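The chain below stands alone and is given in structure tokens; this is the form predicted on its own.
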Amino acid sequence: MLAQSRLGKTALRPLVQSRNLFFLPTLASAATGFFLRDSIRLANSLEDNVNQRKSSNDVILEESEIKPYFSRPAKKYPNHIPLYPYEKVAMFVTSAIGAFLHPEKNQYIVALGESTAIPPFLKRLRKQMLDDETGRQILKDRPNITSTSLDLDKLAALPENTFGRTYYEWLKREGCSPDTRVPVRFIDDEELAFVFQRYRQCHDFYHALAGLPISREGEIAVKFFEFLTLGIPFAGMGAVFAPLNIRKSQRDRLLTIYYPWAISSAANCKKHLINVYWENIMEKDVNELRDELGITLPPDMRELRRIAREKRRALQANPSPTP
């Protein structure tokens, strides 16, 4: 008896074990429909025709929701480099610094030129030129100053006399290209930003015009002009901070002699700077053009700073005795 009891456990055993891993076929259906569920559901749709076109890859991620933390604002010109406010805010006070301590970093100039350039200012630029027929051609032809379309060979051949030549020997005197103007990055709307790189690569033909060369100094004195005739904020900021940052002879230069130039010219400046077609007028009389404008020539800053020079070496060879 004992061995048929045994017996008939050891056969029913089967039978109980099978019956207690029943649902194991089911769980493992329902796991592989869980996990595999994007891939059957794009599997149906393929056979209803809906997706023929598309990829696996991109049918997962339409349907997919999850979205990036951080996503970058869409260009809005191919140069455009789009800021959140504290991106500005940040790029402003970074540019600020390191301009005055470095003013010879054009990269530090470029960001506090752009991070200053606030809509309105800008917008109040743009009506200037829509407001005048020479502004409005500048606005419709966007015209972008390189050494390819002044043609440098062709201002080396004009008269002395005319715009384009002094141009074209200023640029060889201090060394520099109109190629060298960065184009705008950071300004969100396109015709503004348009024109503000007006007004960027127009600024060495106010050097050129004025005969001021690319030093703090020259370069202090024409930002106070730009600032007095077309009101660029980084201008004025330049006009008031940088002299704090250079030696006393040349502050002083700046206060007695380019500072009353600059508020002189602008005040009897004749027409709108930035709706001047300088392109068009490179074979013009340099003086005519000066005169057409009210802009004087202001002295020689080389010179001045030559005879500065001299002075200093004349007092160390030759120093006042002592009492």
Second form
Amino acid sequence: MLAQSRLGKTALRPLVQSRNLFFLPTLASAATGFFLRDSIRLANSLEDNVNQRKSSNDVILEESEIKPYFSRPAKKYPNHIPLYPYEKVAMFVTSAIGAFLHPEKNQYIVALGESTAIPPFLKRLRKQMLDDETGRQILKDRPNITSTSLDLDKLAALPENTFGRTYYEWLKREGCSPDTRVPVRFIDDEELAFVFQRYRQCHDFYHALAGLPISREGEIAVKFFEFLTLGIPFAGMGAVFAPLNIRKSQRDRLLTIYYPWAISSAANCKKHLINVYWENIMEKDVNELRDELGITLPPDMRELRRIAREKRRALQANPSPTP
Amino acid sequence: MFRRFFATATKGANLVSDVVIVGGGPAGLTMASSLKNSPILRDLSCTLIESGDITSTLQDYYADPPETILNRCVSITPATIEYLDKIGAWKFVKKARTENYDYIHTYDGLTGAAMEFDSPDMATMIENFNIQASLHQRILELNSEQPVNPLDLRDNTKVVKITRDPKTSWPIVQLSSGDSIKTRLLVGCDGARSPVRKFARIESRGWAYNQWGVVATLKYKDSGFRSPTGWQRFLPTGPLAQLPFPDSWLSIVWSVPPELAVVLVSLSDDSFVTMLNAASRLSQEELDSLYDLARDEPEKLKEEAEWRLGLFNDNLTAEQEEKFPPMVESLVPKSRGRFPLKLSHADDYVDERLALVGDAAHTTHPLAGQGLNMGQADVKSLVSTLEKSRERGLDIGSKFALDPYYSERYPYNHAMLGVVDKIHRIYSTRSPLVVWARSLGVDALNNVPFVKDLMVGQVSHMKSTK
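Beyond the form predicted on its own, can we have the form predicted in complex with the partner chain?
So here's everything in the complex, that chain up top.
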């Protein structure tokens, strides 16, 4: 008997270890797993403290519960719309095409601005705010610029030379209001969303300070200036691509007058513009403020456009001037 | 006249001792008690020389330990404890002032990639003084067991000069007390700037890390029970380690560039605590602004740091809370200290009638907590080498008899210094590519338990071969 069992062992060992049958142990454990699957599941659920006393009704209920096909992650702030990465990419592509073809449509501009405001840029902007006393104050106060918070009637009553009055006059001339700014929705971090919101709301102050209109041409000039001072990627894209889509005379005007103005103003800018607490300096003299920030007043764009238009009309009315 | 003075001094060694140990730190005291504990070596006459006043301070500590944890602390491995137990010193350790911790949580300051280690008896936090005092007690006990040939402990004594006897080439140690001792074997346990190593003209190679270690003792806010955990955050400025002690005490080692170390040490106690809490939680950009503020307008630091911490903590879920150390509440006044960090490794540990042990032979970055443990393993190896050569009838001071110690310890120590240095390098960069790669690596490693166990085994349960 002893001899027999020994024989059995020696016969078995080469069988298992032989090269062709190396998969046997794997197969054996898989088979064992298959036959013991219920016991294994029970053991696992015991180990994981899963409630064992579920009635069959509970199980049926649980399985019949319809799970939503698509669900959004939780919001981080009231206006937040959390997007999945593929949605962000899709938003970037569609808004970029839309903004190029239809720059007058606000929804494309807003979406493109937010989809290009990727965290590294916003974090750098926040770092610049954290490094500055006023910037920190802004981050703490979280001011929201609206027509009520600014009190436009009060601004209208300010003396001619103040910044507040200049801003008010500019709003009136361009026919817009601080309430037209859309809240930030797609930036995932709550504080970074505020930083971007602040940038967006301060955009009109740069317009007012430089006296540039909200026409396509004026926007491009301000965007280029913003890119140079604040480093907003979207503003840079606007400065590079938007001039491709405008009339040649406008492009020439931008390249000869307003781009040089933006470069020299940005180079001389003494304070990081995100760290200016605009709401608190409404009563300041506007020229004093320009000097303080190092921003010069560019030639009036509306005036230049008017002159160009008159020349063109004169040319049309009298195509071949008599010698 | 000078020549004549030195000549007589050199010749006139008025004492002879088989072994002279220079330095009464943990390594020196372990060496002394280990020699006197060894049945093979205990009949050798042995002298320990220490410049500080250790007998009375260690006795005071042992008789009446201070209320707060002292700022010089180390993490010791089970292997070190085992050895201290073997030489009979562990029983004198004040266990209530040590903390055995099973968890280490490391996380990346730039990406948050975390790695958790857990293993029973990972390591034990202990004050340097606690180790020294227990070894001192053991030496006193051994001396009373063996009154004929006790260990000659000379503290408050400086080594003035070391020369060699021209005839026998035995080292002669001249002491500030006027005595000079001729010795068969001189053991240098005298720290990183070892005079013994300089006397032997053994080159020590390495480089200074552009960092200082800031140490301090603090107390956590009482926020319910958490199992004792060692925390380490790898910031680009250097790692910040928070190590647990009983009663919510903690000891920190915060490695920072020298200029930042100066700023941190000069902050007020409250501001320092806030800054520490910020450094264990906030992002690197926020910390950079806070460091600038600490340097330029320290009076504003506390308010700004608390504002940032408030924002951070408000957004933290209970689950995320677990991934950060508890908030620190207070700092023990005057417990802050700083010291420069460097890597150095002596070319040789032994020479004719001379051996180097511990920091005298090698220094390392504290990020892995291996410095003292490597020294203890050195002592263990040296003593067993001496035992073997004594049993074989060799002259224990000869280089031939000492060489096995060097060949056993050098490769191991060198590998450890190298690994720690590489970790330091990988973590002291801000290069996005390296940061991305290291975070990916950490995330991957964190999910491979057997690799982690291997790593823990390497640093925690290291046992030098007998």
